[in-house]
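In structure tokens, the next block holds one chain alone, the form predicted alone.
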Amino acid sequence: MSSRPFAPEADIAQYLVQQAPYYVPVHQEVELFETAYANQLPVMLKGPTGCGKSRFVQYMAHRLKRPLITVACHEDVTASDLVGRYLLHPLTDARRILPIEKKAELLEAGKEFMLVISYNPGYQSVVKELKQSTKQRFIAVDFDYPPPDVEARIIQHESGVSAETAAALVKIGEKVRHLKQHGLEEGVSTRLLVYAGALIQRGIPPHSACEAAIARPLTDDLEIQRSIRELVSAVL
């Protein structure tokens, strides 16, 4: 196979993150990511839905002044859907190449290229779970819902609600997440709490906002929806 540098023909400037996304570091995720970038290491972000993984990548792309190209995957996406018959594994080790069999070429990743994957370990089925051979090609950064004070700051900043309302939404979020022990598949994400705050800020009554942004998106189970409404009423 012949080889050449991996340099897309399109102007990559369009993929630059122009404005710094609002992100509040929680642990050492920024330092870990920067060190991985400097050492050309691929990174895997692990955590529940809506806990800030995508926002973090945007934040780091802006911080490092690098273009960000994302591919949204779901449980029905296969490797062939993503890259045809190309192989990803050589991109995740010291070779940093992308073989293109049909063209008999090897694309060489530039020194500033970084591969980042993000997934929710509890969401994938056994069939779709990442293989150990894949996991062990990345360093991993664990994400979870932010601490209450940080989550309240995020909700207040992103939705515009008062500090009091943001704190109330955080309490609702904490109580709803405990329902995962009683049949709820996913805990409420920070993203949904921000949505609830945005609705409240724009004049929707709090109970209706929480119904639309929390109870209905999380579950179709009428009993669990009722439990969520009771939690909302207890807090508000």
Ligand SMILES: Nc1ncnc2c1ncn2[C@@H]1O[C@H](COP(=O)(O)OP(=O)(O)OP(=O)(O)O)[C@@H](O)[C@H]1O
The other form holds:
Amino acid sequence: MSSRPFAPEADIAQYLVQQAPYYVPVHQEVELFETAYANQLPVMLKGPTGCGKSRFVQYMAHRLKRPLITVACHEDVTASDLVGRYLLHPLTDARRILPIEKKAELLEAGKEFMLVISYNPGYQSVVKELKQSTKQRFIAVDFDYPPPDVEARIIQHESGVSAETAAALVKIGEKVRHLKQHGLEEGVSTRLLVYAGALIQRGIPPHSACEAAIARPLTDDLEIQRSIRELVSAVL
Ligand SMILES: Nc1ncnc2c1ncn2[C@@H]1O[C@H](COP(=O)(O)OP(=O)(O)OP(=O)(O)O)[C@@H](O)[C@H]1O
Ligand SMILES: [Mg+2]
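Let me have the form predicted together with the named molecule next, following on from the form predicted alone.
Every chain and every other molecule in the complex is listed next, the one we just looked at coming first.
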């Protein structure tokens, strides 16, 4: 097998994150990620959809001045869709190499290379199907919806709504998340609360905005939609 460095700087410069992404740290995730990076350890981010995992990676890529190359995976993505037939394990442990059998090539990861995977333990079963021998090659960081004061700041920043409206959306979010025990597959994401804020900010009446950005996207169940509508009315 021939061997060459993973990617020449010229090719990857286009993937640099130019502007600092807005990200509010929630726990020790920044320190943990930086330490993992410094020690060449791969990282796995776990948490519900729309709670800040991708934004965090963009923020870290900018902070570490590293290009960010993202591959969206789903149930039907196979290893060969990515790089032909490949073996992941040697890339995720101390060997840090990617054998590409079709090309009889052995790519070596540079010392700045970092592999980060992100998944939703609820229903996106990508990692559920990974073997223990794969999972146990990563440092794991748990993500969840930010605490209320932080989530309000985020909604305000991202959508431009007032502090008061942001606080109301956070309250709606908390109540809707409690519906998870009553048949809702997943709580409302920070992303959807930001969307609701964006609609309100652009003049959509708050009730309609919450209908469009919260109740309808979350569920097809008319009963649960009605419960959400009641929660929204109780807060607004
Ligand atoms: N800590 C945070 N700081 C700044 N923005 C945040 C934060 N958490 C969430 N957000 C907001 O929530 C939105 C959705 O977050 P993001 O796209 O990172 O979700 P995700 O966890 O990657 O979701 P998925 O699992 O569906 O990929 C972001 O675009 C951003 O507006
Ligand atoms: Mg994401």
